[in-house]
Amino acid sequence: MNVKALQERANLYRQIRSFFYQRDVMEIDAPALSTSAISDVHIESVGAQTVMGERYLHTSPEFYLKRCLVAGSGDIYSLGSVFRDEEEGHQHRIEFTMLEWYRLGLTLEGLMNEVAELIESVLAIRATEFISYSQAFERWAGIDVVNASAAELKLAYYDLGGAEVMGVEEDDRALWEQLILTEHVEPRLGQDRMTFLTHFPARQAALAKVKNGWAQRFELYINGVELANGYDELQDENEHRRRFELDQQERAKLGRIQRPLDEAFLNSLEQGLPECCGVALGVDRLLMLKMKAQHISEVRD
């Protein structure tokens, strides 16, 4: 048991809550169990067998918080544990702490500025950089990622010294792009500064709006660590369902389990999700940066 980490975590939670209290943003205690699960192809829910049948631990409080927004909650945030069934590593745990918040009437640029203010208050980092997704690939991988074919991305990956990848489809464009991003671009982002990666391709919109062919979202990196992921939130109820159904089709194609969609969330959208921007931030990773830890086990037993 690392008592120093316990103390630092308590201090960090106090800072976070004070930050939002000063801005009149209400804290929401989101339920951890749900009858539905996320459809995202890259995220697996953790199942829990209960006397009431199969339940799922939430991978994010997103859908519950958005239902609160529809109900008229106003600006809100949640701070607590979330669960994802993935391999554990120096930055990953099945259970980890997420800070997620939503701001009405705030632009994506305004939200990035607010994220920067929070980070500065915790880490005392002032330097901030904004770079587009395509600019980052051009600078550190030397490739036009928007227009490159799967073959060109694969060649670039190996030219950059990537390790041999076995058992994958040669034309799996998304895979080669992701490998270049995680192995060659991300480690160079946010060196001694906050780097906001912006203007993602529309195919990576997730639940963000798309404008002029670009997903209205950002990711924040510090010293090569992805710390936050923010959206100008999609509102259209039909587009939400369409994207969820596309996810389910892709999961079926990949032989992954298709779990029940959150119909309570989808039905709530009929009442109208207000214009808002939202962001999720990895608190354990933030604490690692604050304590200069190399492994998540140093800050979370």
Contents of the next structure:
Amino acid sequence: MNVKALQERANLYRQIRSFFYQRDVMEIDAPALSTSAISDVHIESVGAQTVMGERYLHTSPEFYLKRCLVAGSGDIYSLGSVFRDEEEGHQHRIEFTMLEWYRLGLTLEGLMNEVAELIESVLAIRATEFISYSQAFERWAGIDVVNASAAELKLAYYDLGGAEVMGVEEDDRALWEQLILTEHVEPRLGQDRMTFLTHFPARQAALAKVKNGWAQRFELYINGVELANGYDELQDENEHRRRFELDQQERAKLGRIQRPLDEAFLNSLEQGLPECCGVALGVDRLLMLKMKAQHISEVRD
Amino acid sequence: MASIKTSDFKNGLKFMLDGDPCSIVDNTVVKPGKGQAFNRVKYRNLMTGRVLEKTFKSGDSVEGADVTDINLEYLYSDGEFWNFMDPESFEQYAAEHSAIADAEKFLVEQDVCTVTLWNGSPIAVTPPNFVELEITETDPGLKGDTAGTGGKPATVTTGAVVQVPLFVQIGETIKIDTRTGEYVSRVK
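Could you please show the structure of the form predicted together with its partner chain, as a counterpart to the form predicted on its own just displayed?
Every component of the complex follows; first up is the chain already shown.
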């Protein structure tokens, strides 16, 4: 057990809580155990057996926090453990710490600035940079990501020196695009600065609004590490159901389990989710950057 | 052999790739928050010794390789095979030259070597970290040079050539670090 890491974590939590206290953002203790799960194609919930039947550990406090917003909570945040099965590695733990917050009065730009303020107070990094998803592909991979075919993306991936890939179909456009992002673009982002990647393709909207064909979404990178993911939050109930349904179909295609959807969350949307922006930030990774750790196990038991 | 899922990948795991047994040197999970996970794997091809990199889609499987390391005593070579024996079971193993490779010049009879077996046959031999060998050939050094500031090549009984200090002479036994091929000391 690394006592230094425990102290750093305690200090960071104190800093985060004081940051939000000063901004009048209320802390929410979101329940970790739920009767429903999420539909994300590439996120696996951890199941739990209880006397009340099958339950799931939350993969993020998102749905509960949005129900709070519908109920009229105003600005809120949550800091605590979330769980994603099958995710273990240098930067991944099945149980990890997530800071997630929602702001009613902020635009997506305003929220990015607030994220930058929080990071600056923790890491003493000031420089920020904003680059769109397609600009980043153009600059670091020399490819027009919007119009490139699967074959062109695959060629670019290998031309840039990517290691041989096993198990990806020739025509799997989405995966070749993702491989260029993770192997060739992401490592260049956030070199001694905060790089906000913005304007994601609409098909990667998740639960962000789509405007003019672009998902109103950002990701923050520091030293090549994906640190935060923020949305101008989707409000429309039917659009939520449509996207969940598409996710479930994709999961079925890939032979993955379809878990029960959060009907309490979906029903709450009928009453109207207020216009808001929200972001989730990986606290263990922030701590890794602070402590210059190479492996998540150095900052979390 | 059983198939191995990417979630079971770890350093030292032996698996088959393109017909050759390989050993994982480094396994990194690459997964964007919302994206498909991949395993970026550095591995050593145990037949060639080369370290290569491949990216596997997480959830896929590879075939396991029946590869084990055992300690065997080196017996002798007949020029075609290099023969080893398990000092406990007395079972003998014959290795071809491709398995011996660079280890040949440091094989000393009765030394215990680490032998890598694939499906029961030797594919690689690692000599002990230190071996003691007698010098059969070297130029006479300068008298009085005991500091070992200079150096000269010396050939030992196995044919290996190592740089030794000037004061070391033919007929003397020296200790060699087999990992670097460097002279360590004289053996009295």
